[in-house]
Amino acid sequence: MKKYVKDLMVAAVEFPHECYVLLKLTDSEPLPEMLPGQFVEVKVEGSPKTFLRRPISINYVDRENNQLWLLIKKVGEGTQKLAELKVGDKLNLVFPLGNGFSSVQEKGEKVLLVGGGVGVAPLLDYGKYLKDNGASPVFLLGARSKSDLLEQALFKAIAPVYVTTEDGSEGEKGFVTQHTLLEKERFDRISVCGPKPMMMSVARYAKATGTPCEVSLENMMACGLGACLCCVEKTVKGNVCVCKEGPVFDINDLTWNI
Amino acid sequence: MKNPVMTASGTFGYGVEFADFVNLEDIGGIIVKGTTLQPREGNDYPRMVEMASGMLNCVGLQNKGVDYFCEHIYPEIKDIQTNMIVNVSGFSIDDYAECAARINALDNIPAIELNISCPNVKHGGMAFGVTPEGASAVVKAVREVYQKTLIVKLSPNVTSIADIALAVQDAGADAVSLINTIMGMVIDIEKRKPVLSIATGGMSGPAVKPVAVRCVWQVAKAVHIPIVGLGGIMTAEDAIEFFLAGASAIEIGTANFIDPTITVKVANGINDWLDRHGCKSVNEIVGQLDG
């Protein structure tokens, strides 16, 4: 799939929560083909401490409005600067990068999409794709508390949403892997994006139940193109670049101790 | 060469990774990822840490080995119409010579860059590059088996880079390239641990440019073979500094991570600068400092 380096224009800036920003980007020409689970590398201007681009997953591609959405958690100075962008500003992207989540395997397949924190971001686009292509996605989303749950209305418009919060302020109290849904139902496969301990714990559940499972990793990276070999993950095939061979991996290809 | 801009080893893959962004044939030379006799897995993650105006890496020469390169990668890149140069690294003099000999047999590789300066592997690489005797020994051995253009990449992590340059010139190098990364270290103060998996790493990016310019200037006074300058070049103006210090070509490294089209921008920018200053070619400004 062809990659581009391009200035996109900020069409809208939303703050779903004080720690997050949702950037809606657009372009004068139709946005290129992108797959759910791929990511972009954005260039951060005006921050001397931020030297490298920042890898951000694709939250949603709104073809009707020719918009690419990036849901960003404010972590350091780089992401803070991104949250200061205004409508009309330009943002330079290298995209689309990496391999996305698996395409639909068969009509009607039940796919559980598990997201934690800002890791829910790529699942919105993926859930929409699965639904549009005849699969039956189900979301299981976890957060610290109710106010950390992101884009709930958008998820609910696509498929059933189950929620856990660590403080019990919404949905079931606890972690995603403790949700009663997992005891009651079985799925054809699972896709996960979130903090590594959460992904490992879902991977353990998947392995125990014999359910195929893929996870989206976010190792620190520089080039995003498979050139610098910095973001490697140990796999059964040796060290591979998360940016190029991933970010989505089948758990059986990883060397996680699960 | 079409222009004096090349890509630094380890920052541009095998070139093909950047083919969506630039016409590879508009780049003067592409120096591909460091290649060793045996396949190498490289160091553990994390291998990279960002800093103001630069980064540190400890990739550790991950590559699939020279045989894989010759059989699988060379066919993919051999018809790219520019100077495709292989960076060669090793852990013993025999390693270097054997690896160089195999690449000597590849018709469309006009040169190798001998890496005697990698700071990220134990018992090798830089061990040869830190003394004139070590550098001389490895270059002599490679010179015996390698007939095409031999560029030797030098480390700044030495007391006198000019002495090393002189030694490799005397041992038969056709050119030197400098600088490789500067050894550094970053600590995570909350964990009280180094950030990088092997504690130290090689620093690159605009922060190292003045060190690189100084090294080129010192080496230019010591040797008569051509110098390829690199270290933190982000713009055409940065490249001009290297030419004035005494380099006749340059490599762009870390900047490729920030802008995948930077090579062509710098090449065009150098021409614009030369035009504005009434110069017909880079050769007119190489080492031309006033005073």
The other form holds:
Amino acid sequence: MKKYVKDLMVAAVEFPHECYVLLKLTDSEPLPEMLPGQFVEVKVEGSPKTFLRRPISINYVDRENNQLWLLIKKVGEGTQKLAELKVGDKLNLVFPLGNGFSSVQEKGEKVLLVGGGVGVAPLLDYGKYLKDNGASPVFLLGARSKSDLLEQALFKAIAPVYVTTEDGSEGEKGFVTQHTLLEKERFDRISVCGPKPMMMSVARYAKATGTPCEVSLENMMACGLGACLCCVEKTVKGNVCVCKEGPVFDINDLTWNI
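Okay, that is the form predicted in complex with the partner chain; can I get the form predicted alone now?
This part shows the chain on its own.
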């Protein structure tokens, strides 16, 4: 797939949570093809401590409005600078990068999409893709509390949404792998993105039930092209760069102790 280095214009800036910013970017030309689960590398201007580009998951591609959405958690100086962007500003991206989630295997297949924290971001676009192509996605999303849940209305507009919160303020209390949905239903496959402990727990469940499962890794990816070796992950085939061979991997290809 062709890669681009382009300045996109900020069309909208939203703050769904005090710790997050949603940037909606557009271009004078139609946006190129992008696959659910791919990511971009963002150049951060005006941040002396941010030398390298920052990898950000593609949250959603709005073809009707020719917009690329990036849901960004403010964790350091670089992401804080991104949160200060205004409508009309330019943001330089290298995109689309990496390999995305699996395509639809068969019509009507039931796919569980599990996300935690900012890991829910790529699942929005993937869920829409699955629905549009004849699959039946189901979302299972986890957060610390009700206030930490992101884009709930958007997820619910696509497919059923089940929720866990650690404090029980929304949905079922506990972690995603403790949700009763996993006891009541079986799925044709599972796709996961979020903190590594959560992904490993879901991978254990998938192994125990014999359910195919893929995970989207969040290793630090400085270049996005496999050159800097920041994001190396050990797999059954040897060490690979997550930015080039992933970020999505079949759990059977990883050396996780599950």
